[in-house]
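The chain below stands alone, shown as structure tokens; this is the form predicted on its own.
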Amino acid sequence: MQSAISLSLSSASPITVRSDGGATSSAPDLFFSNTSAPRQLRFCGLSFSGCKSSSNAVLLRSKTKISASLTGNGAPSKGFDYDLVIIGAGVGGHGAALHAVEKGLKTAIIEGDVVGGTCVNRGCVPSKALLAVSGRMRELQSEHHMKSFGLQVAAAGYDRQAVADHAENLATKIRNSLINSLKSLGVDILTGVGTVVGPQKVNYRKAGGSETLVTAKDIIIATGSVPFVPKGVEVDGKTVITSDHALKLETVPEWIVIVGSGYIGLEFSDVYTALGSEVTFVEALDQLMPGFDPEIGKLAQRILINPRKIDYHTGVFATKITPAKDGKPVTIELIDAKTKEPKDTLEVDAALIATGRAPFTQGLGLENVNVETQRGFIPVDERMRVIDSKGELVPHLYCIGDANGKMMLAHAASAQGISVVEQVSGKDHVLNHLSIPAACFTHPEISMVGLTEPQAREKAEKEGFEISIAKTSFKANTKALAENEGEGLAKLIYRPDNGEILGVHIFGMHAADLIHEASNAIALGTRIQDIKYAVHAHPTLSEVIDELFKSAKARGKASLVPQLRFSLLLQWLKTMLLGRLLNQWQSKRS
């Protein structure tokens, strides 16, 4: 779907603002430097690019016309089958395809498995269904929590197969929605395995079928990732499993070891303990949850780990894991991560391998364009352009999502895909990865955006500035207390000299929803001096973030808020209009 928005202006000095953010203008150097290079303007959070101005004034008519045009999948560039071909129909590929059609690009997407990729079929979507169950089970199982509301609930139980069906049904529903959205916009879904065979050329082949060659002006690789299984681990899909198997919930073991205490491991510990399992974490590093801000991690451990049927071994490797068979349990051999000396042998009912994910980049034909992967990842620059073995850019070839390893999150893949489409549509765009939030959907939730405190201190030391920390507690929030969910903390890391937001970390009820005010502020470059004046409804959880920003002490003055900047621009345009009309009137009189 292509959309265009235009502002009708005087024919003497037109400005056209397009949906891609581009603008051409004859505005004077108040906003543009004396150069022909594009510049960026931001009004009300929107980014507009402009070029060198002339001395002519801009005339704005009293009536502003806004128009939008909607079309289907457009005609391809001359000499190509498509403007854009995307290999992989996960969340990243899907987001890129929709944005490409909006830009008027004739688009095809190649998928050899099922539309939706890991996230929809074997990741974030079905796992959230299981976590929704675990959250309700925890409430029903907490007699103290229920009594605090004056509620009396009988013993809670569950139907394992019905829980598993809930997860599968959700994945199916979302997958069908993605397929329908692609079809409704005219995106060609090419079923088969895609291979790059040369510059701007892709083959795709169904299993057992013949190859079909398609050409495209630009190609995006969006093939995602698969669960990473370390050496020495034997996965049978029954007693030694990955997240792919765990989401099917074929069993609920009495005792399960989870290897890895990152996002995946934490979320599954929440599910399994709510359904009655005992959990043991095996973590190679010296602390649990090593990827989180240390202060948030310690609080999360106190609430998510210590009170539950969870124990852990840190600083150890699981060098060998053998599935259960012939009446024998799963055996796990542990060694010290530093000395490599044997530490222990565990015998349990099941083991979940949650050691992260590996890029799915084999069989893509990268050798045909002289590209070598790095630990399996496809090397790219900040604009997602693929880099070959000589360090040079491969023309018209991009890679997004888990396959490039920049940030292995589904929404990051989608954002990267949209960024690439902006570029191939003629508008330069660089995605700020520090503005992309992440969340762990435990109960309570954990969310974050930007730098952790150690990362911020390291950056400050290198670049020579100070950082400050602000914190607020959920215990002071009316809505959280009404829900009896006062356990939680929000943490802000910022520069006191200019109010720049470096990072925000939240642990508490609906933390995954609350983080976006902070992530959008980072993305838009909003400073604390401005955002602390934002108004939040009362009583809501969003006031946790409101109080967080208000408690920060930034020394700089508040900058012009976007709405005011836009208002000033309109005032300037009106002034110039009156000046032009006055000059014309005086010319007629003379």
The other form holds:
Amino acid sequence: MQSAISLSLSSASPITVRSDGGATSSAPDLFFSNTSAPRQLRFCGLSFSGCKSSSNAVLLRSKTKISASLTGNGAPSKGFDYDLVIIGAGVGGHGAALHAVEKGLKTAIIEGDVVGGTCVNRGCVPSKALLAVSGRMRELQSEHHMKSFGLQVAAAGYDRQAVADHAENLATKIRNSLINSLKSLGVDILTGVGTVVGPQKVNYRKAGGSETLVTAKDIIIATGSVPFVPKGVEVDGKTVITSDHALKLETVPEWIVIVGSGYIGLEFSDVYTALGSEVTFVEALDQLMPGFDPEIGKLAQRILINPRKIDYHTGVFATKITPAKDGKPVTIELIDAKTKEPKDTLEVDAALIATGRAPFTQGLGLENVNVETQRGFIPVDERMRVIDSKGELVPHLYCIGDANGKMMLAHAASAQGISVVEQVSGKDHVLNHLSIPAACFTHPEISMVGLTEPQAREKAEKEGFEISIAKTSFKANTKALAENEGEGLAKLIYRPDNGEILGVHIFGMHAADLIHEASNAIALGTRIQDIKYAVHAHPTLSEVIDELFKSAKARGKASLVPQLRFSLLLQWLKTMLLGRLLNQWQSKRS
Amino acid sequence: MSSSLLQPRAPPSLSSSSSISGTKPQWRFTSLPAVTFTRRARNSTVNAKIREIFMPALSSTMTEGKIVSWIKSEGDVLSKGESVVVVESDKADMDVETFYDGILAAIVVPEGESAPVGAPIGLLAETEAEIEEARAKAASSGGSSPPTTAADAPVAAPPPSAPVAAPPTPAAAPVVADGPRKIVLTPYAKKLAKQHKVDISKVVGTGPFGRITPADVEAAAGITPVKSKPPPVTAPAVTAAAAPAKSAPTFAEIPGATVVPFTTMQAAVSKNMIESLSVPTFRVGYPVMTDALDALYAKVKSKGVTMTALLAKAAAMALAQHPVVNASCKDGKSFTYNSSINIAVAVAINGGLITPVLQDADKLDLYLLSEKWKELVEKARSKQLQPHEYNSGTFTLSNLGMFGVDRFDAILPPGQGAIMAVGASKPTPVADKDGYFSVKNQMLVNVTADHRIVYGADLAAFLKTFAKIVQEPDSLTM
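Having gone through the form predicted on its own, I am curious about the other one (the form predicted together with its partner chain); can you provide its structure?
Everything in the complex follows now, all chains and molecules, and the chain you saw is the first one.
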């Protein structure tokens, strides 16, 4: 994980779009003065028109990087303890810290709990360990699936504690490598609870009570989130639990209610049913999986819900959840989401509250800089700059990740952090959130980037353009069929007039890995007419995406290839002409 | 019809690309009103509207489709445009929508099974009153009734009540504890109950807090729980020994044999033939002099009349006088008298067998019938017959006379009352009632009938009428 991040940083982190002049090193200045001010502004973009020069930029920047790593964690600006102080060492803070060091900033990171934050300790990481187990269990339990391979397998069983240990071990391993990466780069890890006490001033209080004030040129708040528990729900950590408890897998209940059918709920339903539980979803909206593209949601329901030991109540709120005690089961009182009338009472063995996450922003001292949270979230502009109660920007204060609520994903937090570091080191940068992919690691997986079909349709109507849809099935993919995993769909939403990719949604084997071709295309502004010529190894699952791009009917002209050809032709003509002139001149002379 | 409507819209490639502004890439099936006999079943006063849901043709190359899942279940109310079933074609899974409002009365082809294009896969009733009738029809159409028919008996009466526990106690009384114990089912138990049509109000829950577990439902449905999968066989030798116990008898393998899987059509034939074994049939033969018919044929041949049309017309006219032979036995409990006489005629086509149907053969005149027949044969050859053109027969005619066969036995196709096997017409020495010999053209016809509804005397009387019509064929041209 850590290595992946640093790799992505060193090679081609999003290139800045417009020069702000006073950059840290002189080399980029030189380059930018060549191209000067009115460069085409494309978010987070390496546009093709600027292709040649951007590659130069990468080259120059890597030089800067070398100098940065030579000096280590750089010397602070005058009058400050640090150039950058980050509150919260989750994935967002970590990503920001790494990039800050690369930029030569003297950086400190304040962590009051454990390094790694939610993702590493109580989220994506341990849940992937459990899902790896559930995927294998699912395969081994599916006699039909095994038989179709000609395999004979004894009845599959599992050791709960060993499964739980796997998740725990993974989290520890990733956490340690995160800590080590920060230490090796010379980032100061300040242990304690961070509080903003004024402009450019942060206080951190150790467990013993000793407080230390540090000053920093810029401050990033990256305190993340905690599981959201609605009113009326009594969490006892044993029979009524949140994802924090569930990931420890202390029990595998026979029947568990999962409140909320988003990513978290869906992934846990995959884990629990594979381990033998029966699951009942309680969803406040009228449909399961409300965040997904409707078509993908429908297919996912057909494959991930209907054939499994899962049922559901939609359009209901769980108003009161009481843990099991005194020989009574867990009771869940449901009311109709619209009429508010009591609907049903469920009696089950356990309940998992997966109703989303609430920002962790209390006690941050935001009042000291006149900032009011909105439902707990810290208001920010598109550059992650914190906005105070008067609607004005708070200088030198940024907020990234779950705490600002823009996109509650670990990698989004990291990308936002990098974007902020770009800004504080003198280059304007705006992150295109539409290029950030998301994935749900069920079996098979779901992934998406950009807009859903209804969103795209709404946008198209508002802005007056046409959209088209292309779809491909995993059923036609050799590799998927070889794996007996033909269930799946990839869906592309695009503009036929110019070939812009608006959204890609994938449901199928390894969907989470397949999405990046699409998200990269969106980030780089690659059009369908260009990407469709990219070659994919055969036979691979990536051909599903290849097929998807090829089946799209974009009317725009392919830009890269013809342009290249044209410029080559021009050059050739020029040389020819020059040669001829030279010849003529020579012959005249002689 | 479904297939013809849908075919042109089928995507030509593996991936479909469509503009939003255009049509949605979803498939609809048209369902025709069910074949006439269902409408007048027993009580002809009720104007029952039971529609069959056909397997749609989702692509031009699709011959059969697999039901991936039923989105709706039996008893669900459908409204026009709703997705009802997911069908897997050779290319992709597609949602199929209904064109009609109604109630999904019966699922004929369950999830995971395949059906040829045009075959009924479910029945749509217009009102609740028709659900039972539709179910009876579904059951009689045989084939794919759910595997738990045996367990149906004790729970026959109530349709599977909504498995969700009874409406909760009134809003005023949030304390439910002491009321009549409500039924609690686990999610999987709920699914099993629905699948096996188990009435959960009669199941005693043995799970924690008295809840009904999947095992309870399985016990109620009479299924031995399949959990604890047998440990894998230790050696292949054991497999061989164990296998015959459950599978069909194995045949000695002759080395070098080539195995060619059935085509869809051949599979359909095979399935029908196996189904026919459940019908008690008997056969009655009858010699028919054809001199007069041959003379008539010679006369009208130039006008395009075929022997098939002549025989079909003669059979239809005879059937009109003996409706019981044109009837069918759908449920083993009743006669279903068909309102029209539709003569299905067996035709061998390349690698298969199909029975194009001459509808209302008794009413159409000979020339129209001949024309219709030519059209059907052409369609059959090019595999363009619509389902109603090959599955609406009420009586079948099979003629092998042209190959010189003098007599043969036909197997009664399921859903019909009788089939007539026609041999060749041959000059035969015949002794008349006075003992004088003469040589007459004589053909042997042999009728196989369902003895549940057609008795020996019925068949004899029918054959006598048929022979009379053939021997005095003037009425055929009228």
